[in-house]
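As structure tokens, one chain now follows by itself in the form predicted on its own.
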Amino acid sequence: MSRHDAVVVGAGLAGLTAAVRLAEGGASVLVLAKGVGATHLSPCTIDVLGYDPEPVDHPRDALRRLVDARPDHPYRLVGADGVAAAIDWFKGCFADGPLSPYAYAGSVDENMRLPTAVGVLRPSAVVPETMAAGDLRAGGEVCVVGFRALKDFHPVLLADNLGRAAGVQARGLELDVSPEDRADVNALGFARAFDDASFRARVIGQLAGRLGAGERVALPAVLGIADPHAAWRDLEDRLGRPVFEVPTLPPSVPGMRVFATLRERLRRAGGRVILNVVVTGAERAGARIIAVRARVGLRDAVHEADRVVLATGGFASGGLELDSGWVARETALGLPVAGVPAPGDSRFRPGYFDDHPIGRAGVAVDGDQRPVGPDGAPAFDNVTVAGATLAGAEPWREKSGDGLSLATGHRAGGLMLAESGAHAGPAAVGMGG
């Protein structure tokens, strides 16, 4: 049996953010998770608010309007200024992180327009520096470069759609160069290759004479895993033009960079992460959880904790689930799930981006992000919920997922530090705009 000031359940952006804040504030922290979380699946651009319901140009202003109109939305807990503080904290994590000087660019005040892998422009507020030159609000000329061995990135399709939907002058090229001349390599394999200057030289050798004078170069998001800043800068310098990454299908190299950065900060602060763990329940004393039960393989373990952060995600990640009787449940601690349609009522609509009746389901919380039951009373006094587990948001329609995870995880850590009397830092517990 182990004992910690805080046990964090979940190793996605929300869980790691809360864990790092707690550990750097002096708490002993243990993170338990089934896997590495959504960081390895998402592009890890911090999309604070992309649609409301039309594309958003200025997220901070749109956030204030959203929380006024939707008092049940999780952003209401944090407020626009709290989101901005979380973003500042997140950007600061990279300054002395393992990938420094790799950094994030942007702010909560303005959305860029970055291309997706299929050539649709999407609003994003804070992005890896390696993607920032892909802001196509002002148009321009783009050469989209892919690799024959990277099967999940199609440069001609991307370029064609950019021209059709965004009015960008774009064309696609596919290079026949791959790590060790293999025929099929995923994004991580290419990222490791781009850390090698000799591989970059091969790419540049095939590309340099084929670019127009005014073209920016778009590449899949594979420009290095150990030293992405050096790989990206080398390409820009030797090609003599802006170069930017475009997110690919998983595995997400930018997400791996975020995970590595936050995990290393946690390790430096004395925190610990255990993966391949399934949290099966909790032991309680009155209104408090005193220990978390977990299973590793066939072995059960009990981890005592003064506080618990629940950041296991929503239905997509298994933090919430619908059983065979269409009853929703929270899978780790057995918390009540709010916003679920009544038996017999419709739960889903035909279109992917429709307003699904079950779309806002999740764990309802009070102003301190503590889970509450149907009567509004806290289910546990020492549990704080963060990220996609929270009720009230529609991240897929709003383009708000990573923004919500970062902001509520940041606030969860600050609230717990403030409660314990430790150093919570600025904007730890603020609410409102």
Second form
Amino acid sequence: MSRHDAVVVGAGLAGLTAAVRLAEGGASVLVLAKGVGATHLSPCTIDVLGYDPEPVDHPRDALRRLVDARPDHPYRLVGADGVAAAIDWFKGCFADGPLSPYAYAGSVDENMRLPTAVGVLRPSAVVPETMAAGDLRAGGEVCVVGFRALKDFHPVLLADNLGRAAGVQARGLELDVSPEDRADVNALGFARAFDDASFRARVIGQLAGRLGAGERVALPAVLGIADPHAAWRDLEDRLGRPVFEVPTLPPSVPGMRVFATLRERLRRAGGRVILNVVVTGAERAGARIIAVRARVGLRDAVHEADRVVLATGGFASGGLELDSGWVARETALGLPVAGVPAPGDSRFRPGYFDDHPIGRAGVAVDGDQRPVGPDGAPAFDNVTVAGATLAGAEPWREKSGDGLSLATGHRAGGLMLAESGAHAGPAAVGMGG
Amino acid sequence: MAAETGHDVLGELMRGSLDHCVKCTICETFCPVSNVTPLFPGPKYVGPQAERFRVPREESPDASLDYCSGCGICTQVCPQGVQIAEINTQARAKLRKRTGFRLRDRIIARPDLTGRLGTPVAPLANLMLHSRLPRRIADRLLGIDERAPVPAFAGRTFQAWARKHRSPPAPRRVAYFHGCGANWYEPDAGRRTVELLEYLGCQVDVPRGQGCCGLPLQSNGMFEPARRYVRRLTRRLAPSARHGIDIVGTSTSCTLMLKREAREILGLDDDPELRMVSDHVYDICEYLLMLHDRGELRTDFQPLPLTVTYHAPCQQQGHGIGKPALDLMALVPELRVIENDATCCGVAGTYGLKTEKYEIAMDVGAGLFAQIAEARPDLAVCDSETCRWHIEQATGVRTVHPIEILHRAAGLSGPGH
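Return the form predicted together with the partner chain of this protein as a structure block, the form predicted on its own having already been given.
Whole complex next, starting from this chain.
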């Protein structure tokens, strides 16, 4: 039985953000997670709000409209200013993080339009500096460069779609260069190779004389894992033109950079992480959780905590579950799940991007992100919910997932610090570290 | 339970976990082996994917599985709860059954037997183990890499010391599971553990005749003899467990074997004696931190003005207990601890001893070795003996168990020690 100021359940963007903030604010923090979180699967661009339902150009304004129109949306908890504060904090994490000077660019005021791996332009607010030159709002000529050995990135498909769907002048080029001349290398293998100047020189050598004068170069998001800033800058300098990364299928190298940065900050601040642990419930005293129960291998463990942050994700991550009898549950603490259609009512519509009746299901919270029951009263006083577990959002339609996780995770940490009287500023704007 | 139904329930659950794999590749990004060599295509490919093609009574489809080191990191990082490493260890046993077991593997998987043979002739055995020509011959003939670290026989056993030692009565009683490393190679480490536990208010039993836990046999695919080893050891430890006495171990991979792996991987979950022992086994740092959390650990440690690095070995991480050694060492005044964030040192028990795998093991450990070199510590600290030997050989930095740090801080090591 361990004792901590805060136990954070979940190691995705929301959980790690809350954990880092708490630890840097002086709290003793333990992160419990089933495994490594969604950072490795997401491009880790901070998409604050991409669609409402039309593509959004100015997320700050669109956020205000969204919160007015949808008072149950979790963005109401943080507001545009809270999102902006979280983004400042996030950028600050990189400024003196292990990958510095690798940085994030952009702001909540404006969305860029960056190509996806299949060549669709998607609205995104805050992105790795290595992706920013992919902002194709003003069009331009693009040469999409891929690698034969990287099976999950198809430059010709990407370029074709860019031309067709976005009206961008683009062409694809596939290079036959790979680490140790291997036939099949994943994104991480390429990223390690790109950290090496001699590999970059081979790539540059193959591109020599094959680029048009006005073309910028799109590459899969594999430009370095140890020192991505140096790898990207070197390519820009030596090719003499803008170079940008396009997210790949998992594993996501930009996501690994975020994970490494937040994990290292947590370590430096004395926070602990235990993986391969399944939280199965809590021990309560009145309206407070006093300990979290977890399954560790064949044993049970109990971790005492003054406060708990729940950031286990939604249905896709197993934070929420819908069983074959159509009963929805929150898996870690057994919190009530709101927004589940009544028995007999339809839960899904035919199209993937339709407004599914069950789409906004999740844990409902009060203004302090505490879980509430159907009557609106807090289920626990010392639990704060963050990220995709929250009810009311539809991240895949809104393109709001990472923005919500970052902003609500950031606020969860801030709220707890403020409440515990630790050395933090006001909850919404306090800057950890 | 298995005894009632004739099914290995735990084993079926474990294999069934492969259906939870969503091919997210998180395991592959963390796999220390596939990240340094193309000879191992990675845990997802060899595990949940290939497992679908491993049909009873048919040949195993993929020999690259042999290059899995069994470190278990894939299972730890999987967000879906797939027991990748466990599935792979079982699959490796099937593969080896078909390809046969090398003489080398039969030897290095039995530290108990080598200890028994080498101890009476320790000076000669050590000369052989640490001379070029015999090592070269062993390399060419057997496939034990001539550069791989091998420990020296102490020439006396920890058990012999323990037989003569009388632990004074104390309010708390624990049994010490010392493992092969302490018994044959590092009896002083075993003695220090007993001294520290006594200093901390424990009466220490050392059950007689403790043999190997069977982990190296299991890792090398020899499940039947591994099961025999487990049963023999649990017979020795069971009386303590039966009396409600907790069993603490300094060999973190061996305690994990008794806690989990023998039950999950070897299918011994229906063995009542093992289950009883298993329920009482603790990694020693886990146990001491538990005492501390209850306010029952003496913490008047003396200042230790040293800089040390700490590497939590993979098998220690497999316990799911965090890094209790860090919390314990934080109790020592003036001790500066630098936490390494590398995943694996590469040796993975017997993996790094093998000629065809030694260089892979060194490549896997390169990140850790660089971190230790950069820190220029007085000592490196690590909970697992094979990892300590590997780290020490690779870095030239003396590498000790966290217990040795606490032993010093308790003032038990004497001046100049």
